[in-house]
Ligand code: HEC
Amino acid sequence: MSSSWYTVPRGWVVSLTLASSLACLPSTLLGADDTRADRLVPLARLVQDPTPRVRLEALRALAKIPSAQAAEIALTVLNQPMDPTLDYALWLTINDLAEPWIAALESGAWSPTGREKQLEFALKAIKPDQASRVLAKALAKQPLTREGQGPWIELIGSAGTPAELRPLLDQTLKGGFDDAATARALRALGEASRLRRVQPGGALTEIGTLFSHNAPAVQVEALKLAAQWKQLGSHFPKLGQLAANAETPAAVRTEAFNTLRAIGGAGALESLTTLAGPANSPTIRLQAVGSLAALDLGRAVPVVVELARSLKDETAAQDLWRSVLPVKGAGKAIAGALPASGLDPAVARAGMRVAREGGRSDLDLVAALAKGAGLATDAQAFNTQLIKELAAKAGTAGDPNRGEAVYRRNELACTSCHAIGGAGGKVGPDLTSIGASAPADYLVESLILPNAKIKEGYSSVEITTKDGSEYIGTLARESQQEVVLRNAAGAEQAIAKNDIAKREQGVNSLMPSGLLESLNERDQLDLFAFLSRLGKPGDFDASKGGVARRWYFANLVHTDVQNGNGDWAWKKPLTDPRWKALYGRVNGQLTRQMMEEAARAEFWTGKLAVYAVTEINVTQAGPVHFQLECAPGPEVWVDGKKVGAVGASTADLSAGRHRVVLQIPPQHVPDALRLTSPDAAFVLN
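Requested model, single chain only, the form predicted alone:
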C-alpha cells in the first residue's frame, strides 16, 4: 500500500487523537449510563470522515464499546470508499461486536432493509457458526419466496454453511424458484464452492437434472456448478449430448465443454476426443480441442495441427490458438508437430499474434508458424532512427481518417483492448488524449516494439493454477477470495485464490509484438497519423461527452411481426446474440458502411427496419433533449415510445437507465448519423 494513505492533513490530527482517546476513556469520568452514548456520538461522525486514517481509528475505537449501536455505526463506514486496510479494520470490529449485533438483528432492533450491503459484510465477517445461526433464524421467520425476494439467496451463498446450502439446493431442484431465482440460487451455490470450498450436505449428483432445463441461463449455471462439484453420476452423458448438439445455445455448449474439462477422467477424454474428430462441425471441434488439450495435450496436438492446416478463416484460427495456448507446454508441443510448409498465411498470422499477445512469448511456435506459411518471423528490424523516420513520414503522408478505419479492423482488435472517449476495451491504456500527450515516435515505438516501454499499471500478471492452467492478463480487481484478470481479448477471468499455484508479475506487454505485420506501409502510416491526432482539437477530440459512441444493431424482419414479437428491440437484453455491437467514430459519427455492415442479413431476409440501439443514464427526472444529425428517415424512440425524428426531440424521463432506439428504413440508411444529448450520459460499455 502506498505510504500516502497514512499521510494525515494537519487539520485532522485532532480527529485522530479524539478517536483514539474515546476508545480508552475510562467510565469513571462519565456517568455509567452515559459512557456509551457520549463515546458513540463523536465516533458516528468520525467514522464518516473523508480521511481514511480517521475512519480506521474510529472503527477500532468502536470495537471497544460492546453494544449493538457501536456495530451499527461501524457498518456505516461502508457508505464511504473502502480499501483493503479499512476492510480488515471493519472485519475485526464486527467480529468484536458480533454478539450484540446478532442480538439486535434477531430482536428487530437492527433491520437489514436497505442495509443489504452491510448485512452481507457482517455475515461474512462473523464466525461460521454465528452466521449459520443468523441465517437459520431469518429463514425460519421468512422462507425464500418463489421469486427469491430479498438478499437471502446471495447471503446463503456468501456466508451459509452446508446446513443452509442444502435447503437452497433442494428448493432449486424441486422447482421452487422461477427461472431468474433458480439461476441466482445456482450461482450462489457455485460461489460458495468456488470461493469458500463449502458445499451442501448430502448427495449432489441430481444437479444434472437441470442440464435439460428450458431456460439457457439455468443450464449455464447448473453446468458451472457441476464443474465445481464434479459429481454427476448417471447424468454425465448429457454433457456430451449438449456439446455435440448444433441446436444447443452457444453459452450452454461452451459451459458443457468447460464442465467436461473440469470433471476429467476417462469418460471426459473419450467424449472430447470424439467431439474433436472430423465428423463434427468446425465450431464444435474448435471448442472440443481446447478442453482436450487441457486434459491430454498429446491427444490434442494432432487435432490442432489438422485444424491449422484445414482452416482458412483468420477469426476461427484465432479462436483455435486462444483455446489451446493457455495450456502449459502447448506452444512448444504444437511447434514440433507443425508441417514445414502448406499453412495458410492468415492462420499462421493469427497464431503468431496469439503466441505473442498477453505477455506470452512462445517463440518456438512463432518461428514454426512463420516457416510453415512462408512468412518472416519479424517484418523488419526496427531501430531508433527508423522509428523516427516512420513517425515523421506519418505526419506528412499519413491520413488520419483512413487510419481510424484501420484502427477499427476486427483482425487488429484495437477496440477490444483500448477505449477512446470511454468507449472500448479496458485491457490497455485509454487512448482519448494519447496524440496530444505523447510524441509521434513514442506511438510508433509502442506499436512496433510494445515491450520496449510498458505504461505503468499495464504490465501483465501471470497466474498458474493447481490444475496446470495458465492465465495472463492485466489485474482488473482483487478481493480476499479471488483475482480477476482481464485478458488480451478483453474478457474477465475470475480465479479463486485457493486455486492459485503460482503468481508472477509479467515482463511483457499484453499487446502482441508483430501486430502490424499484416499491414502494408500505407496502412501503418495512416494508423500512426490517426493515433497522433487523438485528443487534439477537431474531429479526433473525444474528450467531450454527450454523444453516443456505443451502439447495437439488428433488423426487424417479417417473422418478428408474424410471431407477435414486433417490440422485441425494447425487450431483448443487449447481450443477446441477435445484436451486433458497434463503436462509432471518434466524433461519434456512424458511417453508412459501418451501419450496413452491422445490419447485414441474408438476401432472402425480409427486413422491415434497421434498429440502432444505445443506452443513456439520467441522473434527475425531467426533459431530456436529443439531437439526431442525419438525412431524413430515421426515428427516435425511447423505452418503446416514439419521441421524434431527425433534428431536435425531447422526452420526459425518470431518473435511471433508458434504451434509445433509432428505427431506420432499410432502403434509406443515411450516409452518416450522429446522436447527441446535453442532458444524459450515454452508456459506453
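Following the display of the form predicted alone, present the structure of the form predicted in complex with this ligand.
Left out here are the partners and the other molecules; the chain alone remains.
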C-alpha cells in the first residue's frame, strides 16, 4: 500500500488501526485455507450490513482477496451511507485491488453503466497514472459526444491528468459541445484546478474567447475558470469590458469582477479603479469597489465613503457593506474616513448591522456610522436583571400580532436567516417551536446578546485562505477536498482545502448583535411577545403543514399580452427576478399590505392582473382539494387551468410538482388571503 501521494487527514490514522484489527468478523472469513468464493459470499452480505463498523471490517477483509469480484463487492458499500472512516477504508481497499479492477473494467467484465458513482470513487482512489490509463482507453473507444453523454466529462475533471484535460479543453474551445456540455466541461476543468491543482498541458489563454459566448452559463463558467488559471494574455481587457457593459447579465458581471480580483496585478487594479469611478452606474461602482478593496484597500476607501454618502437605499447600502467589510482592516480604515455628519440613517444602519454580523465586531465603524447619521449607539449594558424585566414586560404588554410584522421587516433580516414552519432562511435555527421550548428571558437574551449562548451546531467557523481572504460561516458540509460554509447572507461558499491557511472555531454567533437598537421599546416588546408564542396552540403554531407559506408575486402587464407572452406566469422559473418572493404569516395569511408591497410595479405599466404563485408536491395522482379563504376576487389556476375561486375547489393532478397561480384583479387586492390543502404538500424553499 503506497499512500505517499495521499495526505491522510489527521485523526484518520486511528481509524486505520481499527480497520485492520478486523475485530468483529467471524474468524472463518479470514482463514487462508478457505476458497475465494466461499469468502466472497458472506462478505458481499456484510459489506451491506446496517452497522457501519461491520461494513468497515468487511471492506478491509475484501482487500486481502485480489480479484475483480472483491473490488466489485467492495464498491457496493457506496449504496449505504458513508462516513470519513468508511471512505478511507474503501479508498485503501480499491487501491489494493486496483489492477484486477482495471482489468475487469477494460475487458468489459465490470460495466460502469448504472454505477457511475462507484466508477467515480474508484477512479479518484487509484493512482493518477492508473486513472489516466483508464480514462484514455475509455475515451479512445468512445469519444465524447456533442451532448457530453455519460459521466465522462465530470470524471475527467475529478480524476484526469493534464493529458486528458487538454483534449477536453480543445473540444470545448472548438465548439465541439452544445451549450450545456460546454458549461459542464468548463466546470470540470475548474474543479480539477481548484481541488487538485491539475491543469491541461499547453497554453491556456484562449479561454478568453469564450467570454463573449452567447450563453450566459458558458460565460460564467469560462470566467470562473480564468480566475483559476490566471492566464489571459491579450484577452485580459475583455474582463473590464464585460464588467462595464450595462447589457451584461448580472451573473456574468459578478463573475467578471471576481475574475479581475482573482487575477489581480496592475492591470486589474487600473481597470477596477476606472469601474469604481463616478462615470459608471451605482450598481457597477458598488461591485467594483468590493473587488478593489480586496486588492488595494487604500484606493477603495475614498470611493466607499463617497458611495455611502450618495446612497439612499438600504438594500444597496447593505450590498456595499457586505462587499467591502470582509476585507481585513476595512472597518477601521473606513471609520477613519467617514464624515462627521450627513450620512443617511438607512445607509448607516445597514452598515452598523453588517459591521456586527457573522462574528465581525467593527466597533470603530459602528461608532463612526452612528455619529455620521446622528443615531444613538446603544451603549446600555444589558444585565440579567434588565433581561428579566424586559421578558416580564413583553409577557403582559407585548402584542404578538404587531410583533410578527416587526419580525418580517426587511431591515431586521430575521426571515433571511430563520425559518418558521420550514419557510425562511437556513443560516440560523428554525424558530417554529422556540416559544414553547425556550423561556422568555432566553429569547430576550438571544436577541440582545447573541454571543452569550450559542445554540449547538450553529457556532461559526473562520477560515483564512492562502490569498488572505477571510470566510466566516456555519459549516454546511465538508469532504476530503473542500469545506463548504454558509455565510450570514445564506450563501454557500466552497473553499478548497488546498487553499486554506488557517481554520478556527469562531467565538461569536453569526447572528448580528445590536439588531434591536433600531427598534423602540414597543417594537421590541411586541417582537418578544411574538417569539414567545411560536409553537404554542393558536395562530402562531406552524408545526402543521397543509397551508401555503411561500409565495411569489408578479404582475401581468399589457406588453406581456401584446408580445404573446400572456402565459409566462406558468413558465418563468421562480428564480427569475420578475418574481418577488414573499413568506406568509405563521398561520399562512397574506395581508393586503404584504401583497401590495410585493406586487408594486417599478415603473408605470398597465397592470392586468396580480399573480400570486405557490407550488405543491403531489405524492399520489388524483383529486387535490384547495380551500381559498378571502373576500371575493382571486381565481385559482393549476397548471394553466382554472379550477375555482374563493372557497373550495378541486383539481385532478398527476403525481409531482405543480404550480398554483392565484389571479388577483389589481384593483381588488383582498384584505387577507390564505390557501390550504389537505392533500398536497406546499413547497417551502
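For the two forms, the rigid core is made up of the largest set of C-alpha atoms that agree within 1.5 Å on superposition. Positions refer to the first chain, counted from 1. Note that the structure is a prediction, hence the values are computed from the model and not measured.
Residue displacement note: Gln48 has its CA displaced by under 2 Å between these two forms (rigid core superposed). The Cα shift for Tyr611 between these two forms, taken after rigid core superposition, is 2 angstroms or larger.
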